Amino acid sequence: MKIFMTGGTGFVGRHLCKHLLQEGHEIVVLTRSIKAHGESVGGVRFLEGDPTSVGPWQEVVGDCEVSINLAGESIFSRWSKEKKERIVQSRILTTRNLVRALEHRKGEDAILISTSAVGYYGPRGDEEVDEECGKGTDFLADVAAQWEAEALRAEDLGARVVIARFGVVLGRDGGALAKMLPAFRWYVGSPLGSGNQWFPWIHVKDLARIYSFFISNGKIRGPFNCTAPGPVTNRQFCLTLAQALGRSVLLPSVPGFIIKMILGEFGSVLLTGQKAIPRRLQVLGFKFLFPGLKEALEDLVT
């Protein structure tokens, strides 16, 4: 299949690339600077256009079968006014155009597959969360909530429009582990808070299995968990890690305080988390390379 990619040149894209690539489909990467990468790299060719504008990029997306967005700019720094309608706007209006492009190809034989994250639930302390739980109240929520919206549109057009909620995507070359790595390799990482918080994880590869799967299954439509089904806390998780590494935990867990006075709001978002059941892909039948934290980490770390 022909497939149009928004935030291809980011870590979970490179991975979804090289992976769908593998598969034998042709991947067109929307990019905002050309000169970065060169027209094609390893079978993937770029388009220069803003996501987030209207432009000539959109006629392109009508040539293909998938739309896959992963856009949107990163939510892991301190939130001041400007950088939250960032996080929004980043969202929705890339989805908003992406979503106008496919009137270029009324019909079911159109597929969107559109990013949001678990984060849609909301804080929700040692509550089990699936598919069927209603969204949050907080300020990621409300995002997701937003995000997701924009993306559904899309069926009134006759696509297959699929919902894919993030868990902490896990891999070697970026993402949340590439930055936790250097400290437990030197013996400083800890748990945060409590650590009591739930880490809703998921490895790479198993990721990009999973845009293959709704691909491929043409009666896949809604929101899907997109996360592995042995969640952890983040105490475990950090446990979990640093024995992989053949390390240990000597230094006590990061009080919460300190962390909220760092990153203020942000703060509090690494201070709670989900206890994210991925429901519907293990009712479809999909099958986890990596179900447990153990084998993700062993395969990533060592």
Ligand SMILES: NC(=O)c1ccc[n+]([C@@H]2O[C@H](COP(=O)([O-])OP(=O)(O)OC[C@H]3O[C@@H](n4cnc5c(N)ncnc54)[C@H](OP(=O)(O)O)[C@@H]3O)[C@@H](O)[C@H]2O)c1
Second form
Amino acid sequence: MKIFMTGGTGFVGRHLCKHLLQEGHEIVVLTRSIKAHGESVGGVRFLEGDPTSVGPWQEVVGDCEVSINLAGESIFSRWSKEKKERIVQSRILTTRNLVRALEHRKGEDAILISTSAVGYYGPRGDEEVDEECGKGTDFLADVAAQWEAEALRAEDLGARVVIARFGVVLGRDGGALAKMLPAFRWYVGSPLGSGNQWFPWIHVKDLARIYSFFISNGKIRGPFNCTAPGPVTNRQFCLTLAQALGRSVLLPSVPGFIIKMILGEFGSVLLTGQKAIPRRLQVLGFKFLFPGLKEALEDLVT
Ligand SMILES: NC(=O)c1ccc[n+]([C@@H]2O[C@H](COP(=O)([O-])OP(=O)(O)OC[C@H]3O[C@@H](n4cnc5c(N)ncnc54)[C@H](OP(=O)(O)O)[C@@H]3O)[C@@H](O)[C@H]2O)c1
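Form predicted alone already given; the form predicted together with this ligand follows:
Next comes the full complex, this chain leading.
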């Protein structure tokens, strides 16, 4: 199939492109800077354009059966008012413009797989959270809900819309794990706050396989938690990571007030979490390669 992708130059997008190319799909990746990537690499064609603005890139969407929407300003830093605005607008405007571009398909079948996050549910303590649960009330929950609402408008154009609510995506070359690895390799990794907050995770290889599952199964639509079936707490995650790296000692937790002092509102995100369960994927019989964290981390860090 022909696939159009926003955010395909990022951590998840690069893995997804590799996986989908191996399955024989053709991919066009929209990027704000073609200089950084060249026009074509390994079978992926790069197209320059800003997804937050309307432009000629939208015509290309009409030639593609599948659109995958990953673009978004990173959330990993202290949030100023301007940063928060960029977090929101980079997702809402991109999704709005992509959905408008689907009008170029002129009534032909289209599939839109748009990203969201389990942050949609907000902080949930020890409650098990599946796709039936309602949205939370914090900033990231509001962003996720608006992001999803924009994508779901494509249903009015006859598209099959799937919302992929990611947990923390684990890969050795990007995302949260790549940020944590240096500290753990140097024996200075430690849990955050109480360490009891849930840490919903997924191996990037499983996430890529889930996209194939979404594309090939024509009945799938709506929101899906893209997390492994074995969520762990932050403390369990840190212990398992330390063990996978052969480090037997774990430092005491970093107190929550220090994390909040350094990272502000974003610090609160690290100190809370969701015990998210991929209920709909399980009901549909999706088979995870890495359902448990130990095997996932051994695959990624050894
Ligand atoms: N990684 C995770 O654990 C995780 C968890 C939950 C949700 N997500 C969401 O999944 C998506 C992909 O994650 P990722 O880790 O692959 O992200 P990433 O590595 O930061 O890549 C995101 C891509 O989006 C584009 N982008 C960045 N800032 C933008 C802006 N201000 N306006 C328009 N486009 C912008 C960039 O493409 P160009 O520079 O080429 O234009 C970039 O390659 C993101 O939306 C993220 O929020 C990720």
